[in-house]
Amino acid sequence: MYVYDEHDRNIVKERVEQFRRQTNRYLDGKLKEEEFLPLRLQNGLYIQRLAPMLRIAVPYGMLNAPQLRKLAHVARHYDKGYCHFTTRQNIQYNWPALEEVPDILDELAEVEMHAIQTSGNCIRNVTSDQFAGVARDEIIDPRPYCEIIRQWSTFHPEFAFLPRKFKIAVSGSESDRAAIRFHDIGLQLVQNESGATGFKVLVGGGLGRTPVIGSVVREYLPEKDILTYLEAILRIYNLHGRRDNKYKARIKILVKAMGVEEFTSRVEKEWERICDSQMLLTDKEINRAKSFFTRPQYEELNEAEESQLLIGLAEKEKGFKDWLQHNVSSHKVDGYRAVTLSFKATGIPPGDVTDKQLEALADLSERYSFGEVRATHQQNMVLADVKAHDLYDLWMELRPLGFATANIGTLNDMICCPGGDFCSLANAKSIPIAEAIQREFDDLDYLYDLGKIELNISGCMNACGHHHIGHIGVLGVDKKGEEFYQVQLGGVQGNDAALGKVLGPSFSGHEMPQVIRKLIDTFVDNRTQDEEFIDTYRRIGIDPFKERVYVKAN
């Protein structure tokens, strides 16, 4: 992973001291609230329902063991002993004291972490595939390009105050695991007929109040041109994006208003003007970025022997067999596997991790996976480089930590925003609904029989829980001061991206477990052999689900 040089360290240190001075001036009454607002936002600090919330950047989801230990220390000494992993691969602390935030940032800088541009109307943290570098279907490792974009976008003076927040995702695999079609800019690494590396560029995707699937504006862009083309897109957005209405300020609204062809034409004209600038990527710069993501010191292992060992162990213990099937993924290197650690134990808010668990993760990463971990969009964690013959020992160590629940890809591996328990924007609580549904479906064997189902829960229209692109999406709404929940069906985040459709009138919180039960029963009654939920939904449509859910009990 990327390692800071002296220049990086100085920039972050200076930013911390600058924010310390700004915070002290605010606390002393020398800065008004409206003056402090943009300053705190670009340092990741929100004012939530009960306390400040500090969001920490985790570029493209990668963390190392020292960083995990520092995060644990911050959770223990400055918060309530835990932190929260978000759908954008970042970390949030929900209970820091405002006056201590500069101290937190100072401590994080010791391990090359910061909160710069994790909020505000700027270019946010660049996200990617949690299996980058190890996935068997990978075309090109996206992480070096994520790092190049991160360095270009951080403190970019022209894009510090955009019409609205701006999100970029990069995918390098055949299967899109980074939801690039739902970002302001989505980048798919590709190779042309001669084998040269480039990007397919999508613009104008997003969720929130107006969910939109991004449009392709370039089928192939040479890799050396990526920064100049991003610059051109951002300039058109910065010049023409709406600033009079924050609900219509995202680039997706501009693309829709202009039309894709007109928007693309303007971008191309701007790009032609700057495409030979000093931002043109050189082979030297690309190779410099790639040098930080080198191949670990893998052992030469016999894949057949490793696989046979796992088969033997799985036959002896069902729990291990289930975990292998659901939480362990293939690896491009023989004899290795990628392991997804579930942060979805029933009764624990999805994505929450304690200080002790973080420290244990650090130890496990050093013993089993070269000292690195990856945060996922599904609010879990990945150990990307585990030797197959170590999997049983790892599983045994994960069990007492609460990370071995074999539910990855099941209904109970749900995405859930913090909701009304924390967020001042939320219309309804998300966490209690997630727990109630998990308890309703507490039989793992039954979940396995159901197959892959993605359930996403958001507490408001900002869609931090990505409810629009869940196979089943749940949105918290306010009805005359009471919390209700709207259900959507048919969302998909991958290559065959789709937005969910609203089922009908909303439900009270206590109804939600049975609503989900009726949806699942409809699926079970109508599916063909080996058909997954989304396939059944696409075949039979929404009406059978609607009829089952809204039928009154006799």
The other form holds:
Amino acid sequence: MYVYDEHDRNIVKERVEQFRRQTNRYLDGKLKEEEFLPLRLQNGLYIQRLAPMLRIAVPYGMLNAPQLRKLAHVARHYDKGYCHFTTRQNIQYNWPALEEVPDILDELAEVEMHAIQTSGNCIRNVTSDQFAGVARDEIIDPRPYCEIIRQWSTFHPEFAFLPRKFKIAVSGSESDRAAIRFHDIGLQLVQNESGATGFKVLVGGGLGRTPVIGSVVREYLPEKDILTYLEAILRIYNLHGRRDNKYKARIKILVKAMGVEEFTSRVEKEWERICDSQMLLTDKEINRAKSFFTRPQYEELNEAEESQLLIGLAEKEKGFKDWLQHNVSSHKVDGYRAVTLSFKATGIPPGDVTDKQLEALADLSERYSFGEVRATHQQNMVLADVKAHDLYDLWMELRPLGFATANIGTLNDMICCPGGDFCSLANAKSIPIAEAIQREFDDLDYLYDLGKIELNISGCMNACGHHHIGHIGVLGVDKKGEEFYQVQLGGVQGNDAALGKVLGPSFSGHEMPQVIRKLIDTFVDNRTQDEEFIDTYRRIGIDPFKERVYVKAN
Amino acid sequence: MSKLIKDKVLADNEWTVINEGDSTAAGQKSILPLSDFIALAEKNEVDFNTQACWLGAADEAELLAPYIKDLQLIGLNFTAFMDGRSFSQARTLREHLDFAGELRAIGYFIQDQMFYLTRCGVNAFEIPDDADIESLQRSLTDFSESYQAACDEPQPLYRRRV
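The structure above corresponds to the form predicted alone; please give the structure of the form predicted together with the partner chain next.
The next block holds the full complex; its first chain is the one shown before.
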């Protein structure tokens, strides 16, 4: 994991002091509300429905044990004892007091954390694959590049007042787990014919009001050119992105309006002027960044023996077997596994975690996984480096903590934004809908039979719950002051990315469990053998689902 | 006349910003809107000792390329502080056109943008008469270190790290 040096520490410390002065000016009436707004947003501070909301950055999802303990401390002393993991691998506190926020930031700085650029019209936290560094299908570890991009984007003087927010995601594996096709810039690490590292560059993807799949602007960009190229893209966007309508201000709208070719040619022209500037990366810097993400001290284990042991334990205990099958992933090192802790126990808002759970997680990470955890964009947590023969003990410890629900990848492992219960942007509640669906589908074995189904719920068209790219997407809408839910089908987030199609007229909240039930029944009736939901949908199309759901009662 | 902070200290403000459609008083040092400036320049009628130019956020900085060596001052006008195009205009003027004169922020920007603007090459700021100079100078030095290369620091931190 990246470790701050004196420069990094100093920059974060100066930020806390700067924000304290800004907050004081605001509280003293010397800084106008509308002028404080972008300043507090760029420190992750929203004024929400019930209280301020503070969003903390978790760069590319990596956290260590001291950071988890500090997050627990903040939850306990400045909030109501819990926090929430978001779909961009960040953390949100829902109840901080405005005047205490500088103190919270001070505390977080002690463990090399901050809220820098977690909101506002600037470059946001860089996200990545939760299995970075351990995935079997990894081409190149994305984390050193994420860190290089994090530093470049932090307080970038030119791009703090963009037309709109700007999100970058980096994937280093064959299978995209970072949704790079749905980011303002998506970067795929690749190797060219001669084995040199570079990036495939996608621009203009995004969800929200106008969902768009990103377009490739460069098939191969040498790694050292990444920062100058990002700078060229951002400059073209900053100068030409629309500022007259916030709903048309994202880079995806500019790319559509200009056309990918014209946009690309402008970027390339700008880039040619700056490509050999001092922002060209150096071998030294790339190696420095890589030095923080080296191979941990893995033990030499015999894969065959380890898996044999697991098979034996699984045969004896079904609960363990289920968990092993659904929540445990393969690892590039023999005898190791990556474990996904489910934050989707029924009745708990997806992504929510208490101070005690955070502390327990810190202890577990130290005992089982080199003291590190990763947040996932599906709002779960990963212990990435667990020895196979420790899995049973870990499972036993996770169960009383509520982290061992064996539902990863099932219908109940849903992505869900905080919705109308907390968020002032929301048109409808999302958490109670998630819970009602989880209760409708409370039989785990039935869920396993259904196979992989991604259900994503957003409380408004800003799409924090990624409803466009759920196999089943649910969108909260407001109709004359009443909450309704629109259903979409066929969204996919990975390599074969697709946007969902609207099923038809929306439903009231209490109808939703039955609507999902009918969709699932349609799937079950039509599926061939072990076909997955998305494949059945692609084969039979939306009509059979529509007919079943909207059939008139007779 | 508005107060001026130039090269981080209070300075005399000798130049007047002329808005579109306004006329200039004789002998007055004037910062003209781009369209007026270009019209004069195309007729070779600019007196560079008393006439300069300001850019609106939507104006293209590159249009000043032919006059860049003669211009003493270029203004960057903020009509809304959230409009960040002036930041890119500043870098274009400094880094692509090698403008070496005074680059002045005018209009509605806020003090909390001055550090970034300085990094982008702005070295003068027109400020309201009632501005709190001390607080504003503090904002100019919000950070003592930056990651990126920009106009104030030619090398990114990673080329300076030891």
